[in-house]
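Starting off, we have a lone chain in the form predicted alone, written out as structure tokens.
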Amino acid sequence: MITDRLKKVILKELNLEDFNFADDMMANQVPGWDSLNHMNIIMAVENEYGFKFKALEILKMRKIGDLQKAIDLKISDQ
């Protein structure tokens, strides 16, 4: 399940108001989402949660839930 906090954090990058998120929802399927929007997020993320992600976990990424899944991973980890 998408959290609020990841939830607003890609409302804030991609300029919506509300949009609702599934996990299984694959980034394209998000107005505004593309390969640029794409990496705005991930630093967004980053900065919002102090980590940073390696390359293989960006990679991993296929679906809005793997993005939770990763942040939740590095969250436990620290």
The other form holds:
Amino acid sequence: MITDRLKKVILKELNLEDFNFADDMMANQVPGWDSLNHMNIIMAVENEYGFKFKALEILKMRKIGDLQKAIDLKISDQ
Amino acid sequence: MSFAIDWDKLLNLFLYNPRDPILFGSSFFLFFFALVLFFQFSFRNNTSLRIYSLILLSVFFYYKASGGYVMLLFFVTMLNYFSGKLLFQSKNPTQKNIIFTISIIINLSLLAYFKYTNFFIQIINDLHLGNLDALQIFLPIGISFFTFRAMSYLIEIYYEFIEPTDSFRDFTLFIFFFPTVLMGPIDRSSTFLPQIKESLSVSRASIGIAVFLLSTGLIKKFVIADYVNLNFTSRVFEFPNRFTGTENLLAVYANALQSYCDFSGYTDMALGIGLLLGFQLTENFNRPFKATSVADYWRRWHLSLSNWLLDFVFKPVNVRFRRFRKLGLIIAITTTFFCVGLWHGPNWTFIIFGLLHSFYLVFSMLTQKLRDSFYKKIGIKKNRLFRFFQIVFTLHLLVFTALLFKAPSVSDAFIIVEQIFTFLKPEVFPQFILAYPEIFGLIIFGYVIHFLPDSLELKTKELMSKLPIISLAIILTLIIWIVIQVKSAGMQPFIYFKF
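Next up, the form predicted together with its partner chain in place of the form predicted alone?
Full assembly next; the chain just shown is listed first.
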């Protein structure tokens, strides 16, 4: 389940008013989320949560739910 | 009159002949495919026999194209199958990284050795770093396609997107599958492997769509690409100095169209053949010249390759350099398009082709915000006329770079451009149309068909999926008859074979 905190970061980065995110949604199903600004979103998430993802952790993300899972895992490791 | 069988000649049909691979559309292919269909439907209730017979015939198909190098394909199959297993079983990240790196290096080394050794030698000689003789190296047909297909399997296991298959048989078919082994599409194992075990049931709708794809493929390849290439484009590209700028300009437009018709024609046929065997293969084209930008073009042209490079080159490089923001993106785009160029062949023309495309994309990315706000300000962002202008402008960027695909060298490409800009004789244009009405007509026909609404294609497919088998057979026979009439000039090899 996508948290409000993550949702806020993504909406701000994509200049969106609101959007219904689902765990099994692919990035390209979200308006404006393309391969060119994918890294901006990842970096905005890293800034928000104060950690850095490893390269492989980012590459393993396929769906929006994977991003949330990776964040949860990082938080529990901290 | 006696009827004697020439056994030697008959036997030779089944032996490797470098000048005689089984090309889609050849009479031997019809015999071969009839054999494939016979075995597939005879063994439709026995999955194992059905798959093994398909593997055997696919091995034969590749043997006919590359002879003893069929062993290389077996090696690639074994390497990636067992590496995939090891990679999955390994729980230690360091061990995992080592297995992955070694396997990828072996795959890339094979590709580098067979395809690029002489290019590297030429670069060493040109830079005066040595004086080496070129080596006699056979280029196994389709090596870029099957190596990339095999590597995607490994990378997806490494990223934990998929689990390795337990069936060596299925993996062998994934690598050897004859409709895709020579020229793609570069299917992902995650979409291909699950289809193997499904029982063979080809619906009437599938047959209708397959006949549609075979028909479009045959027309694109043999009626448009081959005819225009043989009778016009090749002649101009071989000696551009002998023709005025007008003919050079027309040849440049014709070349872009024929490159598309050649490759997408092959893909249509591969997709159609796949459907008749119960496989839904990856779509490779979506009317690329309708693109409103170069980025849009790469979402429409050779999709299985562009998605491969996006996932396995662009993304890792972009992730690695993400802290550099836009510079990181520029590095990722340039690296990816350098790979696009190099993938197509060991020639500077291809590398410059890739770099030009990266320049287009970087320029577009850097000016995107500025252009968007400007378009909004003057109120043309959603204007249909403006969209039309974007398509025409993009088409010209693409047509211009496509000439690097056919020109034998960069200097030849320059001669063509020079002829267009310094020796354009408009009065030659009507003379050309009068002298070669069929060539001009085919170029216009090709572009017009390309720009027809997508809904028309969908409606035609829908209609054909409902037609009775007899009508489909008549349509296909008619198309084959037309192809035979046009093919009298001789068969051209598919441009993409050499990749």
